[in-house]
Structures are given as C-alpha cells and as structure tokens.
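Have a look below at one chain only, the form predicted alone, in structure tokens format.
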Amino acid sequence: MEKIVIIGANHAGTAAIKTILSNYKDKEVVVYDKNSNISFLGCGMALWIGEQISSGEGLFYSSKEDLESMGAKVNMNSEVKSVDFINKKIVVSVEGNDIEDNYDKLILATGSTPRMLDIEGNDLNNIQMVKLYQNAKEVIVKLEKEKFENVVVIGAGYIGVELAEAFKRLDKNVTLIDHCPRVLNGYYDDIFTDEMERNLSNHGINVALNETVIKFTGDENNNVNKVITDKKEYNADMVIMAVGFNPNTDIGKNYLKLYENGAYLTNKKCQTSDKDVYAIGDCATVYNNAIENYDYIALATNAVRSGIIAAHNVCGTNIESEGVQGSSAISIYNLNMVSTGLTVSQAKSMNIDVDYTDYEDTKKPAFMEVENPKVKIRIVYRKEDRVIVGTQIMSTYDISMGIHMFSLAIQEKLTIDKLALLDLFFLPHFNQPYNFITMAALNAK
C-alpha cells in the first residue's frame, strides 16, 4: 500500500486527507502536526474578540477523531524536524522524543506564520500574535483578566482592520498603525480604501498611516505601554500584530526550488521541484490568471483548493490548478468591501498598461420604496486586449456575490466589451434594467 505523509493538518491539510480518503482507499495516510488542534477557521478570530459571536468552538470545522475515523492516522503535537529527500525519510519530534518515518509521497502543508517586527521592545508582555485558537484565546483571556484601555494593532491589512473593529466594539481606545498611505493597500484602490478611512475614523478608531513603528517601550513589570513611530508615540496596553506571514518552509528550503518570498514553488499540480513532493496552501505558490504568473496569495480558500488539486495528484489522477484570482473580503460597521485580480495600484507597480472602469449607482430603481443603498464598482481590464484583469466592488448592501461573476471573467479572460452585453436579468426586486455591472461596462473607454 502506497504510504502518503502529509505535514500539517490545517485547511490545505485537511482538504488533501479527506480528498484522499474518499477517494483512494488504497492509501496509507499518516498525518504530522505540531499543533493541538487543526481546522481554526481565523477569519472568525475577530468576530469572536470583538464578542460578535460567543465562542471560538464553532470555528472549527473538523478535528483529529473526525479524520481518523475516515482512516488516516494523526499525530498531533508533533513537530517534524527534518526530511531526508532523496532517501524519502523523515524525522518527528513527538513529545520531546524524536522518532522516524517514511513515506512514499509526500504533502508540504506547512502554513506560515506571523510576523514580528524585528524592533527593540519586541519581547515586552501583551504584544500578541493573533494567528492559532491558542492566539486569539490568550487575547481574550488577558481581556478578561486585566483592565486594557489602550489597545494598538500594527497592520492595517484584512486582519489589522477587522481586529480594530473588535477591539473598539469591547470600547477600548484603538490606535490602528501602518507604513502604508492608505488602510487595505494591497486590496482596494484609493476610492475604497478613502471611505474605509472615513468608515474607521467616524466609529472612533485611530488611524495613524505613513509612520513606521520604530520602537516598544515597557514599564516596570516588563509590560508594554507604549509604540513609538517615526512621527509620533501612542500608549498601549495591549499590542496587535497584524504586518503579514512567512511561509513556513524550512524544512524543504535547501532542497526544493522557492519563490521570491521563501515559499515553496509549485505547478499547477501543487507539484515541487522533487516529483514526489507537494506542497500547498501558505507555504506554496498558486498560478495567478491576473498576472499570468505564479504568486503568493495566502488565503484559505487557495489553501483548501491546493489541497483538494495536490491529493488528487499524489494518487495518481491527472488535474491541474484552474488558476486563482485571489478573491477577498471584507465587512466592517456594515460597509462591505469585495475585491479579485488585480487594483489600478497594483497594476501600475507590475508595469502592467490596464485601463478602469467606475461607476456608481443605487442597486434597486429608484421607484422601489425600500431602503437601496448606493453600489460603487471599478473594474480594471488590459489595454492591449481589454481583457478584465481586476474588479472592486462596495456598498453596505450585501454585494458579495457579484465578485464572484468577475473572478470567473478574470479566469476565463472576458474582455470588458463582452461583459458590457451580457445577459443579466432584471427585477426591481434586485436590480435596475442597466444595473452598476452593466453600466460599468459600458461606460469603459
């Protein structure tokens, strides 16, 4: 029987065991991770801090007795040390023991991890990552426990943004810093991220652009109290990172071939440069439809599709990544904010010649007497082809699933003079009869 050895049983480890299992029943699979539990759906982490929910528990969406009860044999607590590539071994470190295995195929899921400022005062008490259930555990428990007022969070990407939400819905003073101009800088244009700004600011959250945290400074008890930037100080009682992750990949590094950032890199099959390797989800590349190129997008929808595509291949069965757009999300005080493929910004910086799209407009006609919020949308498209390659989308109505439409344009390589005829049904109940895509479309030069 063909022994498979997945590292990491989080979301792109997960999907790959239960792909395996249900479909190949004549696998070996052995499962090594070195955290206590597995499946922490963290895009929930905030909502659970800021008490929208109240409990973490439904956060997880599978566990080490469900696996195994599909077959697979998990190890938990169990941190590999080393593989031995050529001769298909590794070691384990379980329980403070090291042990070894082998395999015949092996999967990387190996996730990442957060990153630390690499600044004076970074070891001071209450400066906390917010990653694992243990993270966002701790955060709470410490809220619970001692009276914070001053909470900071460094980072004003997706996690920053959503975690300075929750910490001023617990009415703590919060201070949101970033070296960025704007918040959400690598997901939204200037046009969106202006009313996030303005979103944040008018619910009373700091927010502090332009300034680089130079320095943490603690009191007596080792505790931090204050984050100092090139331009100015702020008290903290508590402090947030939030500035990104590092694929974990140190394990493989020296042997199998990696992306610019560290990450392992990967064909469309999840396939590293050793043939029997796999990697997938934070620790691997993905093949970008905007850029036509492999990139890094850590998602956990990217995650679970790896691991889906790379189970399937490691048994044998031919199927290659559809690419990704890198689709995402985000919803704060009501204001919603979708976003796939590529922003006018981030074009530019690729050298990328793309032309846009805007247009704005209430959802429903306005006969409708019912509450019809305003829709904004950009949608970004080459000028050499007009091939869509980016859409924005925002509003405090629940737009989420138009963004979809546009990630399958992005994949299938619409252009926008297609999209401006396509075949969209109208009723006043939903839409107007030139709703904001189509006129959008139309609108482009």
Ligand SMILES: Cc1cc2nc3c(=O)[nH]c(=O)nc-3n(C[C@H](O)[C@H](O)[C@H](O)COP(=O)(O)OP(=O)(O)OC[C@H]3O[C@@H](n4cnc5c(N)ncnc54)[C@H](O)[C@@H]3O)c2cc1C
The other form holds:
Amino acid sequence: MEKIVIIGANHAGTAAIKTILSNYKDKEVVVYDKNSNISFLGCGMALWIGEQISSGEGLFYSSKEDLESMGAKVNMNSEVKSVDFINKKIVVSVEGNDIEDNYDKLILATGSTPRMLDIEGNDLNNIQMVKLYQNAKEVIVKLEKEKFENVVVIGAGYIGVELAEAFKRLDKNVTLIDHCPRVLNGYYDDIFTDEMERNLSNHGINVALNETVIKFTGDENNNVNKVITDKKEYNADMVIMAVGFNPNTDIGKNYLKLYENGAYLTNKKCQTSDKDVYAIGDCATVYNNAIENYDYIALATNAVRSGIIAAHNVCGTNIESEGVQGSSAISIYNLNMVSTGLTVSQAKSMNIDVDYTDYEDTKKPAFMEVENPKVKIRIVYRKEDRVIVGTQIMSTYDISMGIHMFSLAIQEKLTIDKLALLDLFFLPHFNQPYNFITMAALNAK
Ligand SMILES: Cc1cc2nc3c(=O)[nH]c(=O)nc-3n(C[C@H](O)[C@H](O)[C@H](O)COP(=O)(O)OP(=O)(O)OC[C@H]3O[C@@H](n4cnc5c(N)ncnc54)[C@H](O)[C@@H]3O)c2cc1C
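Would you generate the structure of this protein in the form predicted together with the named molecule, following the form predicted alone above?
Following is the full complex, with the preceding chain placed first.
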C-alpha cells in the first residue's frame, strides 16, 4: 500500500488528510504535527478575546480522533526535524526521542510562524504572539489575572485591526501602530482605509501610523512597560505582535526550490521541485490570477483548497488549481470591507497599468426608508485589455456575497465592459434598478 506522510495537521494538512481518506481507500496516511491540537480557527481569536463569543472551544472543526476515525495514523506533539528527500526518510522528535519513518509520497503542510521584531526588549514578558489556540488562551488568562490597562498592537493588517477592536471592547487603552501610512494597506486603497481609520478613532482606538517601533522597555520584573517608536513612546502592559508571518520551511529549504520569501515554490498541482513532494497552505506559494504569476498569500481558504488539490494529485488524479485572487474581508464595529485581487496602489507598486471606477450610493432605492445603508465600490481593471484585476467594497450592510462574483470575474478574466452588461436582478429589498455594481462598470472610462 502506498504510504503518504503528511507533516502538519492544521487547515491545509487536515484538508489533504480528509480528501485522501474520503476518496482513496488504498492509501496509508501517516500524520505528524508538533502541536497538541488540530484545526484552530485563528479568525475567531479576536472574537474570543473581545468576548463577542463566550469560549474558544467552538473554534475547532477537527481533531486527532476525527482523523483517526477516517483511517489516518495521527501523531501529535511530534516534530519532524529533518527529511532525507533522496532516500524518502524523515526524523521525528517525540518526547525527546528521535524516531525514523519513511514515505512514498510526502505532503508538507508546515504552515507559518508569526514574525517577531528583531529589536531591543523583544524577550520581555507580555509581548504576545497571536496564532495558536494556546496564544489566545494565554492572553485571556493574563487579562483575567492582571489589571492591564494599556495594550499596544503592532501591525495594522487584518489581525492587528481585529485585535485592536477586541481589546477596546474590553475597555483597554488601545494603540495600534504601523510603519505604513494607512491601516489595511495591503488590501484596500485610501478611500476605504480612510473610513476604517475614522471608524477606529471614533471608537477610541489611538491609531499611530507612519511610526516604526524601535525598542521595548521593561520594569524590574521584566514585564514590558513601554513601546518606543521613532516618533513617540507609549505605555504598554501588553503588546500584541501582528507584523506578518514567515513560512515554515526549515526542513526543506536546502533541497526544494523556494519563492522569494522562503516559501516552497509549487506548481498548480501543489507539487514542489521534487515530484514526490507536495507543499500546501502557508508554507507554499499559490498562483495569483490578478498578477498572472506565483505569489505568497497566507489564508486559511488557500490552505484548504491547496490541501484538496495536493491530495488528489498525490493519489494519481490529475487536477490543477484555478488560481486564487487573495479574496478577504474584515468587519470592525459593523463596518464591513471586502476585497479581491489588486488595489490601485498595489498595481502601481508592481508597474501594472490600471484604471479604476468608483461608485457610492445607497444600496436600495431611496423609497426604502428603513435599513438602507450606503455602499462604496472600486473596481480596478488593466488599461491594456480592460480585464478586471481587483475590487473593493465597503458598507455597514452585508456585502460579502458581492465580492465572490468579482473573485470569479478575475479568475475568468472578465472585462469591465462585459460586467456593465451583466444580468443582475433588481428587487427593492436588496438593490436599485441601476445597482451599484452596474453603475460602477457603466461609469468606467
Ligand atoms: C489571528 C488570525 C486570524 C486569521 N484569520 C483568517 C481569516 O479570517 N481567514 C483566512 O482565510 N485566514 C485567516 N488566518 C490565516 C490562517 O489561519 C492561515 O492561513 C492558516 O492557518 C494556514 O493553515 P496551514 O495549515 O497552512 O498552516 P498552519 O496553520 O500554520 O499549520 C501548520 C501546522 O504544521 C505544524 N508543523 C509545523 N512545522 C512542523 C514540523 N516540523 N513537524 C511537525 N509539525 C509541524 C504546526 O504545528 C501546525 O499545526 C488567520 C490567522 C491568524 C493567526
């Protein structure tokens, strides 16, 4: 029986394991993960810390028992230390002892690790990483035990902004610092980020942009007490690090081909430069349709999809990824923003010549007097062929379904002109006869 070893059993690994065991009965699946739990949904961390949900226990959708009931051999608390790719052997550390195993096919699903700033004081107490269940639990236990007043969140990407809201909901003095000039810089243009910055400030969060953190200082107990930037200093009882992630590729980086940030370079089958080794999720690249090239986009959605694709290919069914658009969303104090593909500022930084069309209106006709919030949209398209490469939408209304259509539009290379003539239904309960998507497309230059 062919033996498939999977290293890492979080979102990517779990998707691969379940796909193999549900579709192929003639495979032995052996799993190693250094963690003690499986499938923690980090997206629920801010909701849990901010007490919008009562517990973190519901933030799992699988377990060792679940995977074992399907037929996998699952070894938790087992860290793979090295891989001999030539002889197809691995060395695993289990409770301090090294054991050896072998494979016919290998799936690397080792994910990513949050970055720490390499600056003075980074080893002080209460500077918290936020990724694992254990990280969230530690933050919550500390908040219960100590009278922390001042929380500084470093990094104003999705995770930093969500956690700033969470700590503010607990009535802390919250400062959100980023060296970029805008929050959510990598996902939205300024007409959207301006609104999010106002939203955060209006709720009492101190937003400190264009500031680079240069040092942490601590008290006599080695507890952090200040965050010092190139412009100011801030009192801090707790610091949250949300400055991005590095792919975990130590075990393969000297043998397999890597992308510019160190992730495993994979093809559309999720195969690495070794044909018997696949890499999925946060440790690997994805194909980005918006730039028509390989890219690194660390999202649970990409992890799950790549897990499914690798699983079929590893078992001999030839399927390729359709590529991704990096679709993502955020909801802060009921201000919802969704994005897919490229922003105008990203396109400029990559020398992609784009135009864009903006439109803002109430979602429904004016005669709908109740619950009729505004919607703002920007559609970004290439100048050369008018193909749509990005869209951002914002509202206090649930506009999440709209962005899925734009994800498909980018994947299928739809032009802005075809979008203008797309058959979109009208019903006053939902939209206007000239709805905001059609209007934005019709207004394109
Ligand atoms: C706070 C937070 C919020 C997020 N919100 C969202 C969201 O709303 N939507 C979204 O799409 N994404 C979100 N993400 C991103 C998402 O969590 C990641 O993209 C996802 O976890 C990637 O899954 P993965 O399985 O590839 O990697 P990981 O989750 O990093 O899992 C890798 C696994 O490999 C194991 N491992 C690593 N090295 C070894 C080794 N040598 N030996 C054995 N085991 C090993 C680890 O223990 C781990 O279990 C969020 C992330 C965070 C931190």
